[in-house]
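Take a look at this single chain in structure tokens; it is the form predicted on its own.
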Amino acid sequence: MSTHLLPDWNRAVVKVGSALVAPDDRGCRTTHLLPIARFIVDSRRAGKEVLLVSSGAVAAGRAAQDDRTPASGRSIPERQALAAVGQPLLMEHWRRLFDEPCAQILLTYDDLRRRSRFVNAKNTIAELLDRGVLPIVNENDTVAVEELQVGDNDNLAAYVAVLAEADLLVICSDVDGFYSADPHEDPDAERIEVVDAITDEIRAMAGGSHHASATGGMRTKLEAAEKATDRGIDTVLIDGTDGDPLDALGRGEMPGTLFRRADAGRRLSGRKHWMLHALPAEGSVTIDDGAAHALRERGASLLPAGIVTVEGAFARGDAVRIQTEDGSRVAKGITQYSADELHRIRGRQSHDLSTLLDRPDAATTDYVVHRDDLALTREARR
């Protein structure tokens, strides 16, 4: 057991994956869910607020339909149909474990990337919590298509934690923390008790998922932890197959791996977090070292003179990734120029724009990305 203590919290999101909901890949089981439910109930009785993000709809649908086709052999419509069958069964499964009102929330990536829908979801969650209702969240797999999917409930849970303004994200897995290598494959892998920042070195340690019904793995858990900690939300990864870690968590102990939240001076505002983590990038621009320094150290806007190359086919108002020539991520921002226009003005001074572009506002819009529409990555905020 770790000697670290769990940071104080008042509102948590608990994520439970398919490997725990459907351990035999044949339908919902209570095998691992009773200790999780007990932790949630005890926390709520102690005056804390909890939201639950649960996988398992497709597995429940498969069991109900006696469908034994492997996951790799199912088409998108088949998976959507199984999710439609299984989602009410999953909700009923959880309802039996809670003697309190529950609410079902089904989200898609479209609800997260569109700012107005993002805010609407946020308001709904706030109202449910005010009413003392336990929100149970899942991705709306019945309508989500591949290009508009969150794709895994680790990242969905991080988005929900941001929507709910939580201060803790608990990811229940079938491993007892984050390891230096996949412990299922490497007997010498060592558990890391505390991760202060998710760096390229940390990312390199993550492997894939080994469970048949799971869609994530350690990579998606790191992605979720990065999203949550960027917004000031501590994230813990624990073994959800055993009741002891959950009991320890309830006592304020830290039985798995703690991903520490970003310091107050480095965490992102709500809008910039949405921009960096939810708004999809339609292309990228590579900048020189001088421009990177200006963005990182001075909080400057991105000017055309600092742009070296442009990739993608994006329009004015789209989000673009901003990176250095060695591939290091610097920021994401909303561009004031299309890709075609940037090809023409990259490397040029701002006073040249009106002669290079046939656009009336080119003389006044001398920046490519305004600093208010630019969100630095955590690496760039260090």
Contents of the next structure:
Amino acid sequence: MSTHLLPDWNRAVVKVGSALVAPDDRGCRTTHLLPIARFIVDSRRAGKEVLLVSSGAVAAGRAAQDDRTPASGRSIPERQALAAVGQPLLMEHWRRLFDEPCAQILLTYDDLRRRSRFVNAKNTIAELLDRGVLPIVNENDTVAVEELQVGDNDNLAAYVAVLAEADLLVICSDVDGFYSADPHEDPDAERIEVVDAITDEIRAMAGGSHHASATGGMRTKLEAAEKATDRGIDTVLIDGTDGDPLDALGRGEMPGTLFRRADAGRRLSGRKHWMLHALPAEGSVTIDDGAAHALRERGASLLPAGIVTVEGAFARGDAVRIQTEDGSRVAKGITQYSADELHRIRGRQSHDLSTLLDRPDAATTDYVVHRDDLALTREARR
Ligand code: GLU
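Following the display of the form predicted on its own, present the structure of the form predicted in complex with ligand GLU.
Okay, now the whole complex, with that chain kicking things off.
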């Protein structure tokens, strides 16, 4: 057992993967869910608040329909139909484990990337928690079209943790933590107890998924941890196939891997977090080292002079990725100029803009992305 302690927390999101809900690939089983439910009940009794994000709708639907084809071999409408069959079964399965009232929340990516819907979902969740209800969340698999899907419940759980202003995200999986290499393939792989920041080196350690009914793998768990820690939410990855790690967590011990939350100075505000992690980028601009330095070190706005290349067909007001010539991610931001305009003004001084662009009302700004509309990546927030 680790010598590290679980940081104090008040509100947690507990994410439970399909590998735990439907371990033998034959529908919902209670085996692994009992210790998870006990952890939730005990935490609530201790005055803490918990939200549950549960996968397993498709797995439950397959079992109910006696469908033996793996979900990955099914078409999108087939998977959506199976989720529609399975979701009420999944809810019923969880509901039996709690005396408290449970609420079903089904979200799609659209609910997260549109600020008004995001705020609406946030208010509903706050109201449910106020009423002492246990929210049980899944993706709305039945209606989410592919482009508007979060796609995996690890990332969904991170978004929910942000929505709910949680201070802890617990990802229960069938692995006991984050390893330096894939433990199925590398006998020297070692479990890392604490990850202070998710760097390129940490990302390179993440392998794939090994369970037939699981969607994610280490990659999506890291993405989730990055989203959550960026907003000041500690993230824990534990083995949920065994009750011991959950009991240890309940005692305030740290049984798996802790991804430590960004410290106050590096944390993103709600709006910048949404820009960096939820708003889709419509294109990208590559900037020179001078501009990258100004953004990272001085928190400056992005000026046309620093832009080297422009990719994509974006409009004024769209979000764009900002990167350096060697491909390092620097930021995401909302552009004041369309891609066409940027092709004309890149590399030029701000005072040339009105002559370069035929904007009759001369409504040009000196900057391409204002510092307030620019969210730096974790690597850039040093
Ligand atoms: N939403 C999917 C389901 O309930 C699972 C997605 C995931 O496991 O990441 O079947």
